[in-house]
Every structure is written in structure tokens, then in C-alpha cells.
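Presented as C-alpha cells, the chain that follows is alone, the form predicted alone.
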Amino acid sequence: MVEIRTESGETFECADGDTILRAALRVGHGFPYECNVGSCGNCRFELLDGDVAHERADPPAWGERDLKRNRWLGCQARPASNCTIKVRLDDHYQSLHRPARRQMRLTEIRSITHDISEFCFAVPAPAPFLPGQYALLYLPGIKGGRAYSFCNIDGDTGTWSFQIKRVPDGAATGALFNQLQAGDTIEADGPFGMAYLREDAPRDILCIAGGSGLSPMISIARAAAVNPALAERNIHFVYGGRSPRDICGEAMLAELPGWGTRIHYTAAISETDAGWIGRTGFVHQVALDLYGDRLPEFEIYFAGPPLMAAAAQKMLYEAKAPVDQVHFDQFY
């Protein structure tokens, strides 16, 4: 256990092995950060005095010019002795449920289509989370940990629950949809994550996914389905995948209540399929041309692969969204 000060005087501990990003968060400091895993850049802090060491190697966010500054991500920094460092904190950051690394279960594998399953996790409970969130899975044979959106809504319930997509000869994946089996046991971190939803926004609400980011989208809407403050609140949930065989999660919105009435869901493809009766072109597209200037009076989420995900950012910037009703967390 090493002690880190920041240079504006705040103090916490960061036991061994922890990041630094991490162990400010697990006693409500506001440490600003998204993706976790070392690709956005957002934790990035100057090391003022101390040894620290990145978890990963080559994060995608860090380069020689931040080695020269001595700056350095703080979901990969972990400290070797008592640091001071500088990093602007923000309440916006600090978490409702404070992450915790806890031992989980697998209950259940789900098929939803041909390379997307839902894995079913027993937790401690309770265990909560934010509808939106996400957790660390750290999984055999893969060094670090891996970020995957809940689908579900509840952890108070003692489960966890992870629609994940099969990424080609990707490791992480691999060892989920190839190793893992009902009744092992791995290691999670969480909930962290900001693209969560807000409640107390007097808007209707917008889901935009793509792909892999079926999983936080569903547990948004799962939860606002069924929150009495957002029971006037219509939900609009728009999926894209390449081919008819990618797209999916008409069947869990159908069983909320309102599905029909204040629940609508539109798919779309981005390929040319003769069998195809619905919308074509990229769900981005197909969002703006179904809402078009209605874009800013919504509250909206998006998640999905990184060219989907940065597209759905330009189209909304470019629409006038304001960016305080934007919602999403940087993957790559």
C-alpha cells in the first residue's frame, strides 16, 4: 500500500497492484477518465515525484512525448512508491457505486445472433451499477483487464450480465466464447463508466448502437422501461449491423412495458440485402434521417464499434445536440 498526494492536496492509498485511476475512484475522488484500458487518453496526469509503472505496455493513448513530460495514464500507472502528481479532479467523475474487484460466477452463455452472446455472471450481491455502465472482466490467459457494457439492470440481484460480440481472432473474446464454460470463476472490477442514464433529464430518450454496443444501449433502455420518474419519457432505440443476420434486440425491447407505445425500435443495414424490407445505410445516417432537427431535444446514448461511434459523435455535433444530452464512453 503506497500513499499518492495530488499536488492540490488531495490523499489516498493505492494498494498493490492497483492503478492509480482505480484507487482514486474507490474512495469517491473524481479522477477524470473513460475507456479504462489505456486507448483515450482522458486519465493522463504528470508524475511530480515518485516511480511509477504502466500495466500495459504499449497503451494506444501514451507515447514518447508523454514520456518526456513525464506524464502518464492513470488506468495503466501503477506506483512503485508514494507519488504526488497533478491532475485537475472533477466531481463529474466521482462514482455513485464505488468500484470494487469481486470473484463472479458464469451461470449462463446466451446466443443472440451468430457472434453476439449474453454471459451470465452470479455476483456477491449486492453489487450495483448505473444502467450504461461497465466492468473490467479479467479473463485466462489474457494480461489485464478487458472493459464490457452490463446489459442488465440490476446488480442488487447478485448478477451480471455482459452481451458481448465475438471480435475475429481476438484474444479476449476468444477466451470467452472458446474457454470459458458454466460454473468457472473470474475476476471483475467495476462499475465505472459516465455514458449512464440520467434520470432526471425531462427529455425522450435516444438510443443509438451499433454492433458490440447492443449491450449498454439495451440496459439503458431495460431501465428506463421501467423507472416510474421516466414513465412519460418516449424511448427510441435505432441498431445497425452490416447484414440482416447481425441485427438484434427487438425481442428484449418487445418484453418491456410500453413496447408499442412509448417504446419504438428501428434496424438498418449497412449493406445492399435483396431480402431486406427494412431502413439501409449506417445506423449514424439512419438516426439523423429519422429525427433530423428533433436531434436536440432528445437525451441521447450511442455505443458501437469506433468508426460508428465517432461518426454518431460528428452527425450530432454537426445537428446542434447539446453536448450536455450526449452520452457515450470512448472503446476501442
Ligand SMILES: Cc1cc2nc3c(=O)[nH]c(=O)nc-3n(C[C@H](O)[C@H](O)[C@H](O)COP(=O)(O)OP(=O)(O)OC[C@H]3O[C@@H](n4cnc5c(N)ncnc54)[C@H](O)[C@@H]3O)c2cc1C
Contents of the next structure:
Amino acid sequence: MVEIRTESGETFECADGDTILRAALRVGHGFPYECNVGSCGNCRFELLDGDVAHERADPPAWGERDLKRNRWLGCQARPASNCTIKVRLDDHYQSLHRPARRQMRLTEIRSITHDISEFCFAVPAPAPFLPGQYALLYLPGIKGGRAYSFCNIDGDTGTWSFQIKRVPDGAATGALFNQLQAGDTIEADGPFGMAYLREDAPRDILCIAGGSGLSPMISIARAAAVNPALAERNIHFVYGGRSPRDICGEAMLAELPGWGTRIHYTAAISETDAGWIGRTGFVHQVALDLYGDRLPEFEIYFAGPPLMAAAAQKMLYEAKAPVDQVHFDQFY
Ligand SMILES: Cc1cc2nc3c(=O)[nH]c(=O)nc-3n(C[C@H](O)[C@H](O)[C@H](O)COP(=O)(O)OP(=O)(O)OC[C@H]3O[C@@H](n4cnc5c(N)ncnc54)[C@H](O)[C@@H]3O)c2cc1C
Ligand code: FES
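For comparison with the form predicted alone, produce the structure of the form predicted together with the ligand.
Complete assembly follows, chain above in first position.
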């Protein structure tokens, strides 16, 4: 255990093997972050005194310039001594449910499409999280945690479930889909993430999901459907895949109270297919076609692969959706 001190005087302890970001979040400090896996750079800090080493040898968001300026990534930096750091803490990043490491047991794998499955784990309760948040999963034989978003809601006490898309030749998803079996135990850390359901937002909800982005959008829709504070809100859900066999989500929404009245689902494929009678186009474009000038009136959540997320962000910016009404955690 070592002590981390910020230039402005906050102190917190960091356990052996933990990273500076996660140690700060565990005790309620608002250390800026987003991805938790070394890819976004939001957790960068300056090391004023002490020694750290990165967990991941080659984090994409870190390079020579950072090394020269003694800047490190909070989500990757493991301290080797007491440290003093320069970072601007921000209450926005404080966790309502403080993240913790826990063992969890795989109870069930449910197939959703040809390459998406839902992995359900039993966790030692209580393990609360907010709809739209994610956890880091430590998989057998895989170095470092991988981020996966919850698809269930906190009411399902003692269960953490994730809808995960298999990546061809992917190491982490290979371990999940090929190795893990019901009864196996893995370590998880969480919850994390800022793209959670805003329960107090007085607006209809729009969820835009592409491929692997299904999970957090389903969690948000499930939570919004049963939250009395949001009973007057419409929930619009747009899901995009490449071809008809990628399309899913409707059956999960159809189980919710409000289906057919205030819950609306649209699917779109991006490739042409003679047998498809729904919409065709990229999911962000379909959302624009559907809601156009009304986009600034929604509380908007989106998730999906990096190219889709970048296109959705640009589209929403150009459509003048206010930034504080748009919520996403970039996938990498
Ligand atoms: C906030 C967030 C939420 C996500 N939610 C979901 C979700 O709900 N469903 C879903 O299917 N996917 C989700 N993802 C994507 C997921 O985390 C993986 O990137 C994806 O499953 C890649 O799997 P793979 O088999 O290709 O992994 P791999 O082949 O293991 O690696 C691919 C990714 O892992 C990174 N990586 C490599 N080494 C390390 C290391 N030591 N530590 C950390 N990262 C490393 C690589 O840069 C690359 O981006 C999310 C990602 C983020 C950041
Ligand atoms: S690089 Fe650390 S949170 Fe993204």
C-alpha cells in the first residue's frame, strides 16, 4: 500500500497491483477518465514525485512526448512508491457506486445473434451500478482487463450481465466465447463510466446502438421503462447492423412495460439485402432521418464501435444536440 498525494492536497491510498485512477475512484475522488484501458488519454496526469509503471506496455494514448514531460495514464499507472501527482480532480467523475474488485461466477451464456451473446454472472451482492455503466473483466490467459457494459439493471440483485460481440480472431472475446463455461469464476472490477441514464432529465430518450453497443443501450432502456420518474417519457431505440442476421434488441424491448405505446424500436442494416424490408443506412444517418430537427429535444445515449461512435458524435453536433444532453463512453 502506498500513498498518493495530489498537488492540491488530496491524499488516498493505492493497494498493491491497483492503478492510481481506480484507487482514487474507490475512495470517491473525481479523477477524470473514460475508457479505463489506456486508449482515450482522459486520465493523463503529471508525476511530480515518486515512481510508477504502466500496467499495459503500449497504451495507445501514451507516447514519447508524455514520457519526456513525465506524464502518465491514471488507468495504467501502478505506483512503486509514494507519489505526488498533478491532476485536476472534477466532481463530475465521482462514482455514485464506488468501484470494487470482486470474483463473479458465470451462470449462463445466452445466444442473441450469430456473433453476440449475453454472459450472466453471479456476483456477491450488493454490487450496484448505474444503467449504461461498464465493468472491467479479467479473462483467463488475457493480460489486462477488458471493458464490457452491463445490459441488465441494478434491480436484478446479485447479477452482472453483459452482451458481448465476438471479434474475429479477438483475444479477449476468443477467451469469452471459446473458453469460459458456466460455473467458471473470473475477476471483475467496477462499475465505471459516465454514460449512465440521467433519471432527472425532463426529455424523451433516444438510444442509438451499433453492433457491440447493444448492451448499455438495452440497460438504459430497461431502467427507463420501469423508473416512475420517467413514466411520461418516450423511449426511442435505433439499432444498426450490417445485415439482417445482425439485427436484435426488439424482443428485449418488447418485454418492457410501455412497449407499443411509449417504447419505439427501429432497426437498420448498412448493406443492401433483397430480403430486408426495413431501413437501410448507417445507424447515425437513420437516427437523423427519423428525428432530424427534433434531436435537440432528446436526452441522447449512444454506443458502438469507434467509427460508428465518431459518426454519431459528428451528426449530433451538426444537428445542434446540446452536448450536456448527449452521453457516451467511447468503445475501443
Ligand atoms: C467503455 C467500453 C465499453 C465496452 N462495452 C462493450 C460491450 O458492452 N460489448 C462489447 O462487445 N464490447 C464492448 N467494448 C469493447 C471491448 O472492451 C473490447 O475492446 C472488444 O471486445 C475487443 O475484443 P477482442 O477479442 O478483439 O480483444 P483483444 O484482441 O484482446 O484486444 C482488442 C482490444 O483490447 C486492447 N488491449 C490490448 N491489450 C490490452 C491490455 N493489456 N489492457 C487493456 N486493453 C488491451 C486493444 O488495444 C484493443 O482495443 C467496450 C469497450 C469500452 C472501452
Ligand atoms: S486512457 Fe485512461 S481512462 Fe482512457
